[in-house]
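One chain comes next, on its own, written as structure tokens: the form predicted on its own.
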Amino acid sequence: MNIRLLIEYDGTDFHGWQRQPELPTIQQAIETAVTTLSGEKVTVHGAGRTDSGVHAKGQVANFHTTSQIIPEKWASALNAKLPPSIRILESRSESESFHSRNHATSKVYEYYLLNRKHASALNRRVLHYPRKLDWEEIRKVLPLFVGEKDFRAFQGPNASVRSTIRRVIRFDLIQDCTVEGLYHFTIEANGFLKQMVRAIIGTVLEIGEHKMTAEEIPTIILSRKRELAGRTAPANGLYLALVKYDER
């Protein structure tokens, strides 16, 4: 039987989505709980591999299992052997042939910034950005980062991949009014590279300081040289929001 699990998690104490010897993984943490209810040794399949410290709203997994337990009660099963970071939102039987990452047909990334001089006391997952922002700047950026290009320059180190060539199908900017100084950025793609949503962030926050201006942005794209772009982003604010099927 094929399970496909949605997941969320925090992702703080844990080196990321795949296995690593002696470190906690979310991937890890998953199927040693897989192993305590089943008695098999399984890989749990993600569909996204997130970053150290990088969360989730909707990742998706997969496994199979000759277990008895029902499809549907995987997720209450689980979520009583996960730590109270890592949750289990729907369990359900998937065909055989299904498997999370390679039948993904585009994936979304959040990343949410508060932009003000005081960090929050409830909005901790956020990355806290005190300096002052041009936000009309930014949003004028955006777009072009939209469609087909290769974008190895916003590709991490020690990076291994057929083609750096990826399709990003939109990128938008929300101001959150609830909440003074908080905005999330939403990008999706048909895939992503090795920190590339962190590598794109940190480019545009440059932009909105005006260290960088927006006409360099097709010359560094065209360069593939990561030197060119601008820092990598922290981790903490960005979360995997959701990951698109053809569910037809």
Given for the second form:
2 protein chains.
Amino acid sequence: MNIRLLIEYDGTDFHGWQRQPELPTIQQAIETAVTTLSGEKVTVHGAGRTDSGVHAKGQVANFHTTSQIIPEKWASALNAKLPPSIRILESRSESESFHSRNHATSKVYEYYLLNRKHASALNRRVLHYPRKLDWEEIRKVLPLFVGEKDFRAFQGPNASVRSTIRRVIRFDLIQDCTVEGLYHFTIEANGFLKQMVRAIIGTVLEIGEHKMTAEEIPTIILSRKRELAGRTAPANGLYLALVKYDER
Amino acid sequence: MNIRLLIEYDGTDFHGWQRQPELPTIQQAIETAVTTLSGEKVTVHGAGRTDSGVHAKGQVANFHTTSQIIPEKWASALNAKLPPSIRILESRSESESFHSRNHATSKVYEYYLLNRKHASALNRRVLHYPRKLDWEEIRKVLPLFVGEKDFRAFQGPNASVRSTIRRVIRFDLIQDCTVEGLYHFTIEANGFLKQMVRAIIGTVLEIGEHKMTAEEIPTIILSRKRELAGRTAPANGLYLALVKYDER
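Taking the form predicted on its own as the starting point, write out the structure of the form predicted in complex with a further copy of the same chain.
Let us now look at the entire complex, which starts with that chain.
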């Protein structure tokens, strides 16, 4: 049986998705919970290898099992073994060939930012950015990242991928009117390079501070040089929001 | 100088607002921070004495000081001494006679509820309520609590107030469409009895489960008997949202 999971997590206390010796990770926590329930040693494949400190509203994962647990019951069974910072929202069976990462057609990330003088006690999984930002200028620059482009200039170190070409499908900015100064970016692409969202957000924030101009963006993209783009924004504001599949 | 503070806090790790020997409370944390900054021993008066585990988006407090710290600078100065779960959003000087509790004309509380099968890893300061609720029935009952009434049947134990008459100004239900199953109630009154919001919410939830009917509400109110009303809903979903003053 191939079980598909929909997962929400608060990444604050984890060293990212991917299993690492001696460090708490989301993948390790879920694999351990599966083993506790079924006695099997499994690999839980995640659609997105979120970095240390990154959160998820809608991570998708899958694992193969010979257990007799009913597919829909895995969610409650796993939740009983997992910490409250990881919740399985849904479990179901998929065809044996389904692979959460290989079959994803696109992913949506959100980046939350609190642009006001004082931090929030209640909204702490955001980037607190007390400096003034030119939101009009930021809005203008977002379309420059949309389309099929070589995003090498926005790739973090030690990445090993064949191609650095990705297709960004949308890049929007939303102001949350219920909390003063709260904004979030939504970026959808057919795939993301390592730390790509955080490098793009860091660059966009430099434009918002007038340290860089919109006119420079095409040149930075063409350069393929990481050092020309902006800083890497902190992990804490980033959420894997949604993974899309070509559901037939 | 009489300094007025606007305060946000995550009440999870505190035993409520009010100072208590040997227990961490919001009032004690802020008073200690004031003393660290000015060397004075002060009483910080809060507009609402929130219970253990209750949160605040907009608590108002005031304290008298002879310190030379500029009123507007108290917010940043206190934030530097306070834990991240308490943030001062604003500080300013008020007339010497201003008292955050005595002069409040009304207060607004919000109660958050996650009505779905699985809890959330990201929205944890809510009441997770997996059982089915009849939201139409709940909406119908809210107006029955609005108006000037004796709310004695919704007062927690060990309260010592002269009158149990309060005027509820509004009681609304809002569905948050960005998170599946997330709802919140907003209740405004000229004052609240001890645990009044939680007793009202607990009663409303029993109506949502058809354990009680809307027709019983007027009788329960007239009875003035706590045992006829519903359970006290947990503190974790409750927020002091706003304190209003007659600002002249």
